[in-house]
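The form predicted alone is given below as one chain in structure tokens.
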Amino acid sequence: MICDVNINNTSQSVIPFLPQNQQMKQKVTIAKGDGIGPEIMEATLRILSAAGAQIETEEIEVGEKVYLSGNTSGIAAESWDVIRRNKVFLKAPITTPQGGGYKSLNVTTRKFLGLYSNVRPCLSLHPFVATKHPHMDIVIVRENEEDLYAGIEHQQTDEVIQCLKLISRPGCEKIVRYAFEYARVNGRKKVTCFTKDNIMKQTDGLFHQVFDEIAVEYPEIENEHWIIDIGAAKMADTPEMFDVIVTLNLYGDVLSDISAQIAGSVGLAGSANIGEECAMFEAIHGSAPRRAGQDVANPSGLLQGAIMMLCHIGQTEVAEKIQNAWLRTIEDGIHTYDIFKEGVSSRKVGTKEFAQAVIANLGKQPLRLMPVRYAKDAQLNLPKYKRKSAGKKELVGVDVFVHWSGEEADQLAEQLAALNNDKVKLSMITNRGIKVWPQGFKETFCTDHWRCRFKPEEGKTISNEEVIALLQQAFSSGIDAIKTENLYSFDGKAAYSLGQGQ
């Protein structure tokens, strides 16, 4: 079901879902959460309640308490069962405890219900919220699943600890065309794709060429590449340059809180997680525990996010009703703490006034702002994702991470001499990513983390038992190798990163 929302004489899309099963009762999966959670989620049901959402809730407990309890994941196995079996969540913010062992709830969340989308709409509602970008309206479509969210991380010197940057081909594949097949049902014009391939040409390098393949297919909508740090610095500058924004889990992460914030406040926007299967809908900013029990929260980004839940199970004459109501509150001046301002507001009002101030206002419409109309059976096509046929895959080398505390790589260098034989030899060495030998220079700082290269001949390739060899050799000699990664070829073509100043 597709949410279509006009304001400002603007097309702006609440959100794209698959379509769900229209029932008279729709039974919702919710979790208070933590901080603020209790009372935005309190004031948003009591909107959705007085609008006629024909939902039923079943409440789960997740967060804090449940991570205190001494369950690191913050959620207990009773409530997957609940959110498989309702397949809709609405979720509060919540607050994962500092300290080492507790995972992210929302990474875990979405990657074990498969969310691979993030959609996050960011709109201004000038003049009534401050904002330096009267025109802005952006979306933000981020990958959900990979990227440095996996999470895997391992110290494997005293001085370097890594962090795997996971990219998939299904991963790439799906969210681009759910960010094309999103324009496409919204009328937007312009679908954008951030990376760092400049630097990081194998990952964000496939982003890219996946995002090239899947334009071609959409020629009715324009197509472009920015990369993040200069795209980013312009999305701040000149939002209006931008439509709709696909990018990569972290880089989405930031952006979506950065266009946000710009567009009036990160207290206003609400998420959606998107899923074959299941659906998780949430606003985007965090539990604020500092203000917890004050009655001063915004309830807008979770309500934004409802909005969107309501659409996704095909309840748009309600999300209608709430979405307009909302923008004549935010239009009449009755503003929370976090968006007042003495001139533009009216009154300043707290988490439940705001709540009344909404429904006191269903059934009217903004007066200046653009109603919103949503269209009800639009759908988005996203088949699924079809393997590709393998590629010629050729083992061509080996990367042999080491741990050593001497400083001069020419050292190194003639202490791996010793491992060279007549099928590979060390052809180079990096230090942090930086080539360190042959021809290296002093000025160069190293660590005690050594990436060692062993290659064969050109052309020639080596087997998994010529690397095994090649390790206990370098065990027999004393040298710490903490690490492998095989170097392959696909189809003739290196399939690894040179290290630079190669």
The other form holds:
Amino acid sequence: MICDVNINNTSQSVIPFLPQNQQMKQKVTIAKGDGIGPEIMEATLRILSAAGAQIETEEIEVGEKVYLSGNTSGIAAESWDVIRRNKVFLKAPITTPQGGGYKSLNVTTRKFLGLYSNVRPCLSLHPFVATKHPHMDIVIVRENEEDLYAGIEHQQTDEVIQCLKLISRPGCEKIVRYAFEYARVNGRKKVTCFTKDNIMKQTDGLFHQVFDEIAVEYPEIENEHWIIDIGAAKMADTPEMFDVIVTLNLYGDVLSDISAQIAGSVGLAGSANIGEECAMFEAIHGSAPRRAGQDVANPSGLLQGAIMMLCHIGQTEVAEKIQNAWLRTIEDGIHTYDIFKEGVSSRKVGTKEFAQAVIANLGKQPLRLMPVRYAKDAQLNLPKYKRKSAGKKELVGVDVFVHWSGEEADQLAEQLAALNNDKVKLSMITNRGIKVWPQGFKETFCTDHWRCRFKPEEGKTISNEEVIALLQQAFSSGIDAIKTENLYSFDGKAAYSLGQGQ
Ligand code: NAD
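Please give the corresponding structure for the form predicted in complex with nicotinamide-adenine-dinucleotide, as opposed to the form predicted alone shown earlier.
Below is the whole assembly, all chains and molecules, this chain first.
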């Protein structure tokens, strides 16, 4: 189903949803969070209740208190049971204490529950909320489970730490299809893909390739690809050029905050985290601890999350009623401090008073902003990922990463030459990706982390046993081999990056 399609041609995208029996109350797990969390949750729930939302809340405790009680995940095992049973989770922001190995509960929740799609609509409310971009109406669809957020990091030498960037075909297919389906059911015209595949040809390259593959299935929707750096610059400068943006996790994280901020304020944006089974809805901002307990915070971000939640559970009429009342309140100039502007706003209010004003406007429509009308019967077509048949995978070499504190790559190459045998030979050494042997530049700065590539003769393969023998030889020659990466070809195509400058 769809929760967008507006009267006339302006849209306010929310989230396509699962149809539910509107007579029955939907159980929703709520967490009031930390900092301003409890205040904005209370305001949001008051508005939902006044509007007639058919929900029954079940509260769990997550966040700072749980972390500080010694639970590094920030959530108790019983709370997971509640979240998994109810399937719909409305979460206020939480504080992750600094240091102490505390894991981000947001990232854990998204990944545990398979919430692969993070949807963040960013709409400007000109002229009622100050923005340089009066015609901005972007939806960022961010991949939510992969990328550098796998959080797999290792220190390997005195000088070098690595973080693994993992990108999968199912991950790319699911999020790209979600973006196109979202565009289709919301009547959106264009999907733009942002990657950095000029540098990360394998990982970002896969995302771009999958985007191109899926785009052809949606001929009615325009598609384009931008390199993220210039694309992000364009988005910040002329956001009206963009409609739906789909991108990888880290880029999406950064872009969506920028996009919400330039639309008016991060305090106004909500987000939906959608999976095949469960969904979580939240504000995009954090717990703003300095504003806590003062009745000043803007509850709009969480309210926007809650509106997407209502759409998701099929309560589109209530969602519509709240959104139109909220738009009317913004239009009336009843603003919290973060968006208050002399000459534009009429009254500066606190959290409670803002909620009261929205409640008073329930049933009213905005007069100048476009009222919303959410369609009730559209469905996203999101088939389950089907694993492709396995390719022909051959081992065609190995990168041995070496911890070595010397400075001249030629000297390291001399030492490594002792490992050459009739199966594999040293073919290249790189340092932080750039080729330093053979024929490196003396100007290239080198750390103590060296990638040493061993390959068989062109067109030949090697065996795992030969890799193990190579490593044994390395250790007995006093080489500090810190890790290996096998070099594979799939269906005859090399599936690893060349050295920079190779
Ligand atoms: P923040 O978003 O909490 O606050 C940044 C600033 O934005 C605040 O000082 C405040 O001036 C303003 N602001 C944010 N939300 C507002 C609102 N609703 N109304 C009015 N003003 C608002 O970011 P931060 O200070 O970097 O992070 C604070 C804590 O929040 C950290 O512990 C961080 O880990 C956590 N955090 C949680 C989430 C989440 O739970 N989803 C997201 C981001 C940050």
